[in-house]
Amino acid sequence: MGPLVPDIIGNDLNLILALVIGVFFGMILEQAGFSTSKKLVGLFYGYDFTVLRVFFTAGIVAMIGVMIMEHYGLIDINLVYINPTYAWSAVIGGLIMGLGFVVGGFCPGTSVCAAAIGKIDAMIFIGGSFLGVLFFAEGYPLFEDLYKSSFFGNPRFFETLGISQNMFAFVMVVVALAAFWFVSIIENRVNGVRQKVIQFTPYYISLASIGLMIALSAFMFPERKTMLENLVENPGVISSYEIKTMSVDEFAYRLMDPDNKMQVIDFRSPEAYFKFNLPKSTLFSIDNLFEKEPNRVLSVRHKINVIVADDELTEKKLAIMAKEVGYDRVWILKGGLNDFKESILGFKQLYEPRTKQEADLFRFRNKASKEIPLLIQQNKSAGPVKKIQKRVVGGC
């Protein structure tokens, strides 16, 4: 599961790969004409909107790509770096960069691309960029309050708007298509082209079809957590899904058994967990099921994971989600913790056993009702699932 850094790709190798990718990215920019300041500033004068089309398209493709990877559990979105939002520094920085873009004819990335093929104006632009960086760094104590003002954290746009991720992606693709159409009108007027923007030719029909497919694909890859939460609310799925159950007696036996092949995955609230928790138990949340690092707990070889909650229905819903995420050896406690507390911890023999099997059962439960509370006092549970890995800092 991604991100690949630092588990699969180390930090040092990451820098080397970034350099290689950057070189290829620069080559593509150059081939696309982005080393020409005249083409770049055409965005501001209205005669060439290639920059808008390329970067808007790249953003949409990346957005859909991340959604697909998240849908199939290939990336832990919580570990993807999101630039923190400082409103005033973003506004002022954007104005300064926009002004520099218009005056100099480059942005920081395209200036390096142009300098690489020997353009003098791009080299001068880069020199100016370094002077600006030096000025900001040396003057940081003066700018710090403004730089850190109006902090909004790491918001995601669809969460701020209160809409689903899929709806936001769909709207963004539609806005992109509308923007491409609108800027084409502007281009034609500025350049004196009388050709219609929309023509019913195979080329334009193909482009429109691709745009429509990308827009609709936003609904084909819903957020995995939301999709599974909706799935387990279906009574038909609950009744037909096969999940292994463990009786309260076997569960009690395994808790007392020194053979450490069972781990208890406790999905109750933190308050309930810290008030009463079992040996060999780890506190989990639904979010942990979809996160890269906590999931290692569920992937330990030769161990069975017994999901516990107050009732069996909740356990089964969580177990279905865990199975759908891709985890095997998932069991649930029959009757839930409520039944375990009543049948084992609070065991009371109400009548004399009528068979030998019943006598053995009563004897075992009587023993378990005394030993397990001692184990609870003596043993420390694992507590909440540990998350050490931090988001890799980066971004443009």
The other form holds:
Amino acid sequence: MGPLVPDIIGNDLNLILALVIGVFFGMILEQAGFSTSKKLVGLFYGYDFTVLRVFFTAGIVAMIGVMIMEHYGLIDINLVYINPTYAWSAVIGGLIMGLGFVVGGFCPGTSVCAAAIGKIDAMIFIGGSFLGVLFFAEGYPLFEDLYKSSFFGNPRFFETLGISQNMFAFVMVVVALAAFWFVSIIENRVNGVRQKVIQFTPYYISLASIGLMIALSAFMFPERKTMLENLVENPGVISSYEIKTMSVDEFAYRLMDPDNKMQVIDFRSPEAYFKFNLPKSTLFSIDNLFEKEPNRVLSVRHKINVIVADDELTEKKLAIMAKEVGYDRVWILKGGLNDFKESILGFKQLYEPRTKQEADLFRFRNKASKEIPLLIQQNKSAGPVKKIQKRVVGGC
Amino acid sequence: MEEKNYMNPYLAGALLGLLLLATIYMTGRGLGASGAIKSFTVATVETLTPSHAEGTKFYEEYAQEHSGNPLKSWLVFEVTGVLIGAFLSGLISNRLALSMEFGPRSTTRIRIAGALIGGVLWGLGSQLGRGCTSGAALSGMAVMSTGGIITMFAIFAGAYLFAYLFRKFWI
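Right, the form predicted alone is done, so what does the form predicted together with its partner chain look like?
Let us now look at the entire complex, which starts with that chain.
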């Protein structure tokens, strides 16, 4: 599961990778024409909208791509750098940068590109931006209040708007397509040409249909968690899904067994968990299923995971989600913890055993009802899954 | 030899989008540019006047957030790559030349002043906005970050707002 840094790609290799990524970045920007400020500012005077076309195409391709990776569990978005939101600082900083765009004719990335092919103005621009950072650094006490005010954490825009992720993506793609069409009209008018904006050539038709497919694909990839939560509300799915079930007696036996082949994955609330937790157990939340770190707990070799909750139905729903996410060796406890507490921990022999099997069962439960509470007392629980990994630090 | 044409913008955009996606998948972060300038500024100040850097809040906060040499940062390597990549691209397409660009009503002197002041504004603005067009706007849009998208709209709004005043620079 991505991101591959730092587990698969080490920190030093990451720097080499940065260099390689940069080479491609520079090549694409230069080939697109971002090394000339006449083309760059054309966007603001209406004669050349190349920048808008490249920028929005790149933005929506990457955005939909991130959605698809999230959907298939290829990336743990909790580890990806999401730019923090400091609303006023972002607005004022953005306006200053916008002014800098029309005055200077570049932005930092494009100025590096342009300087690389010998644009003297770009080299001066880079010198200027160096001074700008220095100015900010030296005048930091002046800016600090603004810089750190109106902090809203690291929300994502669809959360801020209160709409679904796919709806937001769809709207963004449609807005981008409309913008591509609209700016072509402006471009023609400003440049005094009468090129048809929409031409039904194979090229335009395929371009438009790719755009449309991207827009519609936003709906094919709803957030995985929401999708699975809806799936397990379907009674048909629950009854037809096969999940291995463990009886309370086997569960009790394995709890007392010094052999550590079973892990208890406890999905109750943290409050309930800290009040009463079983040996060999780990507290889990639904969110944990979709994160990279807990993966290690659930995919330990040669161990089986027993999902426990208060009742069996909840356990089954969670087990289906875990299986769909891709965890095998998932069991559930028959009757849930409620039954376990009643039949094992609170075992009362109500009548004389009628058969030998019943006699054995009663003897076992009697023993378990005494031993397991002791184990619970001795148990220093591992607690919730520890999140060792932090978000990648990124940004500028 | 003649200069080659630029790439189709939609193709370039799609390639850039895929590169950004691969970057996010591999490294968990997006592309950037202004951060490298910041690292460079901090490194310069720390080298020239170490005592000043130690006593000033901005550099102290930077040192807390980033361990090690400021030049050994991801963005510095990435931007070095951009220089190489753009140079190669210019070489292939015959666009390598020492030159300057400005509108017919502008002059070299105005262009130099504009580039310098524009750069200063970007240096300052990208600190407040926590990123520039690459780090905040483009990468922010890819991960749908609220902060990044606000910065993106503000950059374009600012540029359109002031475009008329500086039209003589360009057209």
